[in-house]
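As a starting point, one isolated chain is supplied in structure tokens, in the form predicted on its own.
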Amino acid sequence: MRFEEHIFHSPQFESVVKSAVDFFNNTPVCAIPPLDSFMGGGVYALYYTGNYKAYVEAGVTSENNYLNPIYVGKAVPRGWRTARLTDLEAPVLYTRLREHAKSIELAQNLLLKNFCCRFMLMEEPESDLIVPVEAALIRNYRPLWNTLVDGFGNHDPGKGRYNQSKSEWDVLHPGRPWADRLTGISPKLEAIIEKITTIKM
């Protein structure tokens, strides 16, 4: 078998992404949450302008230029991986942003001064790239938490789950409620700071 037969290659394809990622970073930045609710889906990216010790050390805080997201994540409507769209007029990326800004809060050491935020709608039939658009914001940028510190994007597990570890995240950045309750073995804090310090973005 010739398996060369079988692989797809689209030089347009990587056009439109690059298309559209040449778009997102020109988007402006804002608060997170964004001061306005909005509806609708698509990609966006967090940006850290802190001094916690580790993130400056290891390059990732993002002042003027915001080039270096710290998060970069997706948004998509109720149903669209059935492609059975439900809630086009949903604000689904406005809502994932106001969980972020909350889990931030809760952070015993950040505060959300120090975030901000860009962001770019998708509608359809664009709403088909919001995948591979945030994969490629993910291989560009490598930001820190999609990265080396698992955890941020995680939510309570529910009653019943609780002998989970905690994550990456919640090690480094303690306070959420339900992280406290989990009862696993997490990894150790010296370990988390020593990878991203050892390994710069």
Second form
There are 2 protein chains.
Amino acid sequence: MRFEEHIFHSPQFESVVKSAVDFFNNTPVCAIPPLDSFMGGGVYALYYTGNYKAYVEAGVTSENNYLNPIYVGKAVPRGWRTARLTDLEAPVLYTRLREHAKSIELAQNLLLKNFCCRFMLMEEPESDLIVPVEAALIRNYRPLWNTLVDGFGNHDPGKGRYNQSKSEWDVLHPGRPWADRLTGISPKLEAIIEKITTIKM
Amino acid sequence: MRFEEHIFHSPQFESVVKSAVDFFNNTPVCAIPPLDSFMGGGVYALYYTGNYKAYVEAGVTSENNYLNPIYVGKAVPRGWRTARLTDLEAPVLYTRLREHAKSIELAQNLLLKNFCCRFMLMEEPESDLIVPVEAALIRNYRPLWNTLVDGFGNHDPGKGRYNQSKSEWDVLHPGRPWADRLTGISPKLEAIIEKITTIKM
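Now that we've seen the form predicted on its own, could you pull up the form predicted together with another copy of the chain?
Shown next: the complete complex, the earlier chain at its head.
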């Protein structure tokens, strides 16, 4: 069997993902959460402009160009692909940004005003690009909270599951009340800071 | 805020997915499972050429052109997008086709020789198209076992979970030994057959 006949190549696809990343990097920089609510899903990035020591040392704070996110995420409308379109018209991306804003506000050593975001909405059929475009952004920028420091996007694990360990993010930025309930052995603050400041981004 | 500035449109993306579907429809038709094992993930379709009465009546059997699949599926290599590439070189699509062949062989009223398949392998970065291309194929062809008749792709639920109901597929095509262990109330055979033969594909 000649397997070449079964392998699909598409140079056009790479260029579509690249265009999406370019478009993303030219979307307006907004406050987090954005002032107005909006519907739909897509990808977003958070940028940090404050002076948390380890982040300044590691060089992960954003300059004026806002091209080095500290976190990249996606919000995919449920049912987007199955024709069971239950919440295509739900504010899934906006809601996610609000949750992130809440996590940052709760953190004792971060200020929400030192964060801003970009976001890009993708309707059908471009919504199929949400996953690959998020992946491309993470691959390109290796944002700190997606790579070295784990746990920013976590949710309250809920009753009966507090035997987990605190995430690195929660050790670094204490404040989320549910994280304080976790009883597992936490990673060491010093080890996390050393990791961040040693491996320059 | 002007949201248009945040909405990404890409006519090129639609054309990429269309090219992939066209390429797929021109891949060689193979026995299921294919004679030789092969590595990688992608999408596949099964075609039925037998004379199971309800399927003949519903017009879901394949003519010589093999353009109306009875089932479409995907096999996504784990870790394909996270740079934790653990099994990109695993035969995930081939393995899935073997599992399907086994299900069909076990069915008392189906013959494996009445099935054939197409498959399309997608390596990085095209592997990001696996999900949207599978979705496009299902949207285009509404294959019977993806739409009206549920359960072909199911696995043995395992010990402690046999209180589930039998799937429509397992009622229609009895044979998988684990399906016989399910103790939930099964859908009625007559109702399934009526559904298939009434709603012409």
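What we label the rigid core is the largest C-alpha set whose atoms superpose within 1.5 Å from one form to the other. In this text, all values refer to a predicted model and were calculated from it rather than measured experimentally. Numbering follows the first chain given and starts at 1.
Visitor: Superpose on the rigid core, then tell me if the C-alpha of His9 is displaced by 2 angstroms or more between the two forms.
Guide: Yes: His9 shifts by at least 2 Å between the two forms.
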